[in-house]
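Take a look at this single chain in structure tokens; it is the form predicted on its own.
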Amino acid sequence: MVHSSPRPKLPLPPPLVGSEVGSFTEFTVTQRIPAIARKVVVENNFSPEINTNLESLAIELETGYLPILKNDTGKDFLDWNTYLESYKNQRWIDVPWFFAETYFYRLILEITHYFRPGIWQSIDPFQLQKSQGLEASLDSTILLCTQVNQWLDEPQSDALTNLLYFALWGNRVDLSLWSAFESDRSSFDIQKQLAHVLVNNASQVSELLTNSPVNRVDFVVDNSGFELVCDLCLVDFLLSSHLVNQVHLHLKPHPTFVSDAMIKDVHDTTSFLTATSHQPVTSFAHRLKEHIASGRLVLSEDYFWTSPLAFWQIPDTLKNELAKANLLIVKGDANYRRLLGDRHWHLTDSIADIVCYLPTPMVALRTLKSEVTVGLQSEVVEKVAKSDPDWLTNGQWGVIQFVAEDI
């Protein structure tokens, strides 16, 4: 891979690692990730040999060393060989957390023969959770699609801003925003939710999309399930309202981080929505299919999105593609960690000074699920830390951070 400069303007702090005692990173590498490997065993009908290898991986994570990656014919095998050079003979807990996580998910695919044609036909080891997530959120999906249809029929000034909030909180189905759907508009109580947005540049993003000529928006997608439905509702609104001519979705080329969305997950989602008996949902699904068929909604994948690389190490070909967009939307916690290189930045560091390598204006929509955050005011940090000791990792707080400088 050819990687681009520039890098962040600020000096790079050290990466998060699993050996930091008492950290969320340590808990993730030694407890959460092994549990994911064991869940893959429970949720699939793999062979005893595969299940034994998955259990061995789970055991190794706490104190063991990184295994080598066998050549499983995956397109990224040679790239991974290069990535691994720096970390040979190191323990899982001693390598950068972002590397450990991305490599763990890549090993899951090697163990389960994902890339070997004719053996398992590329079984997604996380498919059950993806399907259950869609089915469990159907009631919320009906409500949201109903609202989007109303906004398209009767445009309202706050529609786009509200859809940004849904995209932000889309991984939570128990939204306090649901009062938006009551007939009495005065009961549209988003104040409680707004108080949990630590940086809120939603109005600036809305202004860019409504007051400037926007030909193209690129969207680095996070999770499938209800979160993807929320993202697609935002995309549909932008395209159906003709605020944007074209949207490019950047999706994962293979299963990773359990629920991260792939191209097939977008198609699975539209098929699932089409098969419901709820008119607002089927109308939304048909619009999505039309957007794809017309070329206004483009689904793309790249192995950079499943690599352990920081965002500023993006290949030139992909960076040049992103440069064609008028706005880059970066969704979710893992993508945010990639933006920041998953490093120990200070909470008040300027995000603009870190993501200055981006070729186009960017907005990060991210709920906090790891100890990597920047761009906060010191008084906000002080206040939220007092009210919620786990605010950095419990997914109850979010940011909508807009960086407008076109580098």
Given for the second form:
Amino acid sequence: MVHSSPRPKLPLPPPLVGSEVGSFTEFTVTQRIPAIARKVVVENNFSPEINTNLESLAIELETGYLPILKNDTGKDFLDWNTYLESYKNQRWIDVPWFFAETYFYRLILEITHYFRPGIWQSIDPFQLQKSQGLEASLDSTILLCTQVNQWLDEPQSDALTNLLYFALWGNRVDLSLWSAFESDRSSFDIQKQLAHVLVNNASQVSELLTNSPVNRVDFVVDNSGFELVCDLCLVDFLLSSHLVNQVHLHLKPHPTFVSDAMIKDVHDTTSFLTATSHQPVTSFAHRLKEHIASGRLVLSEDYFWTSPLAFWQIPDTLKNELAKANLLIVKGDANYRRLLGDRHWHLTDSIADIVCYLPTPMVALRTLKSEVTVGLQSEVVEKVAKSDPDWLTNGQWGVIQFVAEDI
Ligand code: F6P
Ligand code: MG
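Now that the form predicted on its own has been shown, please provide the structure of the form predicted together with ligand F6P.
What follows is the whole complex; the chain from before opens it.
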């Protein structure tokens, strides 16, 4: 059974809301999210009625009110009605941002008949972006698979740390990750990347994974595409080098946040890699299939990961599952926001005093894309704010934040 404290030790500050004038939250709720709804129209061939409803949703977001969720037979329909209770008849910009965003993506599925029997059932409205993302990163994928194969053949001390950096920066496929690769394949452009890591606990994570045998590592996964390839390379390295016996991936039960990965996206990715004519990639894909077939790599999904709940509101069954892991790797910005309940913490608040509810040691690999961050040194905040006014939200800065188990 799990004995960690049920919630943060620190008093809860207010949540981010879209009505905060001039904030990135306001920009996202009133501008960026409506644009995502309109992109769903452009990237699919839904019926005129569906497209009209998507356009209405886009219009409502800026100044309108939360609509009810029609019963589209989704398994989470009753849960969403419970979640909606506290925000009925409120405006999109007045409810907590995390609620607004998670509900928006659930409404997209109701509007596009994702759960309803019929021709649109189980059509992922973001499939085009997921497939394009994977194809566009083939060059990077070939480089990384070649590197992983080499690290597995000739173990190198910083292989694991490098894979943590790839997992961190994965959803940014700019080739700056590789500039040193062409010449010496020993390390990628660490210096440039290191300067952009605002908290770097990579060595603690590497120690935990290499000092003594580790039975199980769980990932709360983020995006499909090259980020998922990076995550799967880290998974393969952990399993093929026998540093870890088993890895569990916690994936989304339905499409959300545009690129967030589902179980089908893992299988699509493995199939895509298998179909390339590049030996380093196909041998990597073959190992992945072996890991899944042998039960050492377990793919699971849960509706908690698409709910608007704070991480500490996790159902006990899922919390007890996470407690079996020796390390929990939490990927990306939205999962980081969930860890903190998407609230206005101070940048220098101790992350350990907030995520003390976790039943296992955790490392967050997160590029900053929202105005929620903790655990920074004040001098780091001062320095980065001077060098880049958009540092909190432009995805150019990251953290590798390790929190040991709460004792
Ligand atoms: O910053 C915009 C945004 O949609 C945030 O609302 C969200 O947290 C983030 O992008 C999703 O990024 P990630 O895929 O890293 O969770
Ligand atoms: Mg995501």
